[in-house]
Amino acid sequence: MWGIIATWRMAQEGISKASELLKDGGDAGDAIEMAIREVEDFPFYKSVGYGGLPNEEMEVELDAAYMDGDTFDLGAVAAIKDYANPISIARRLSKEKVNSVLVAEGAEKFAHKEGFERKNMLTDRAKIHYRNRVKEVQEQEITPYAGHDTVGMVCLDEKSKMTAATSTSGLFMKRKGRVGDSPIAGSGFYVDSKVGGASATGLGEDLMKGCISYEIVRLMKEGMHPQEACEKAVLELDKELKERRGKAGDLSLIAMNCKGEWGVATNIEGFSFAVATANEEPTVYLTKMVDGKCVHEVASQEWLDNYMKTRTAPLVEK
């Protein structure tokens, strides 16, 4: 038995490549490094990687984690920039046993000596969003924090190993350094290759306050089943975030076991998510809480045709 689980359609492409990987007798490691380099790669895909959207000064920061869930080795970069694939980066820092998470100029250091590649991640593209949101602020009643999606992933290979990694450029027009629940453990992301992994995107303030991808895995390991675990640890949250704070943030999250079987619940209206099983082809979903059940429908052609162009049109400064 082998799977792939990742957040949102752009993942598609990706884990249509790993699943090929993994059906040979792949890595579990490298299944997921390749899957999220995919979508770091491509341009158009505005909140990860090569032309992900900037913070407030215009610098592209990049966050990024990797985890083992045979050795729980695991390893993450924060605000870093310039470097291509910060989720490499992450996996070569989880072979450390001290020092595996570094931020900023420390990680970017680590980088350069390891022999990464140098890129500047700043497209002519994302900065056309960046200057039509600096002039929406101005004009509308609109957060210039919109548009934040991080890739999460968990993979399960054949030998049963199982990893769990994460890529984002975090909210867009952040502040300088900030950094989100994707390169923290237990947040963004956990995985162990005997209970099964999880994954989050949203807004990672709201993320962090719950150890959310932790909770989820600790469910599983209780012998819930990874839809339930998601649905609980995702209700919970939220709920107790609008008590206690009088709102909750967008709060998406993903889920696999160690048998394969998969999870998705969110609190917000059109999430999706990609899978592929050793019996399930690549799939993209649309998934929607109702009444405390997450209801998942295959996209539709339609869908899957307009996503892809309204995030490849032609942008027009405003």
Ligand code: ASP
Second form
Amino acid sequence: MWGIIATWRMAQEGISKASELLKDGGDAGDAIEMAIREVEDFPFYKSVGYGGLPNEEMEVELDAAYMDGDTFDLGAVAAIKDYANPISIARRLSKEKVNSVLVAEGAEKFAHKEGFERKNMLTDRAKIHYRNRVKEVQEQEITPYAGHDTVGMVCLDEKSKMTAATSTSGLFMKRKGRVGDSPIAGSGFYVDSKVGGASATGLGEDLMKGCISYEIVRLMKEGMHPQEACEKAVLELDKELKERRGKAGDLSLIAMNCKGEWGVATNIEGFSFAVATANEEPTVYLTKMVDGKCVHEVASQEWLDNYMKTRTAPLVEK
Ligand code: ASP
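Right, the form predicted alone is done, so what does the form predicted together with the ligand look like?
Next comes the full complex, and the chain you just saw is listed first.
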């Protein structure tokens, strides 16, 4: 059995490529890195890699992580600037016995020494988004934190090795140096090849409060199906946050177990995800919670066409 599941529609091309590799007996580490790089390199995705939206100082600071579920090798970078593929740097770091999580200049120095490609990650399009948002914030007092989409994936290969990985530019207009859940083990991702893995997208500050990816893996270890584990973890954290703090941020989770069964849960409308397994062609789903259960629907061709159209539409400066 093999499989790969990812947050958001934007992962579709990446998981399609990865599934070709997995079909031929490819490695879960290579497949997940390839799939994430595909998202990082696509300039029209505003929340991952090249074209990602900047922090409040108009700098693109990226977070990424990689975990191997066989060895528990784990590497992450946070607030790294000017490198094309943070996921590859995180994977390279996962091989280090110590110093495997690096931030900002430390991460950049490591990447430079290891020969990773330097790239100015701030696109003209992202600058327009930034300037427009600065104006909107002045005019309507909307929160700078609206709008985010991290790519998070879990992968299983034919040899039963599992991996998890994330990559993100974090929240648009975040404070310089802000780190979300995505490079934090247990919150943005977690994987154990004996059990399964999970990954998150949403408001990092809230996702971290529940160590939610670890919680889902823990529930699967107790015998829950990934779907049940995701629903339970999301509903519980959502409830706890509302009780204690009056509101809960966006929480969307994907998971896959070591049998290739998968699950997804969210507390928002319109969460999309992509999945491919030995039994299922790469498919994009939309999901929503109805009475405590997540109902997944295959995205229509119209929805998919519209998605690309809006992502690539010319951007007007306000
Ligand atoms: N979880 C990410 C963060 O807080 C944002 C996202 O999922 O889009 O940095």
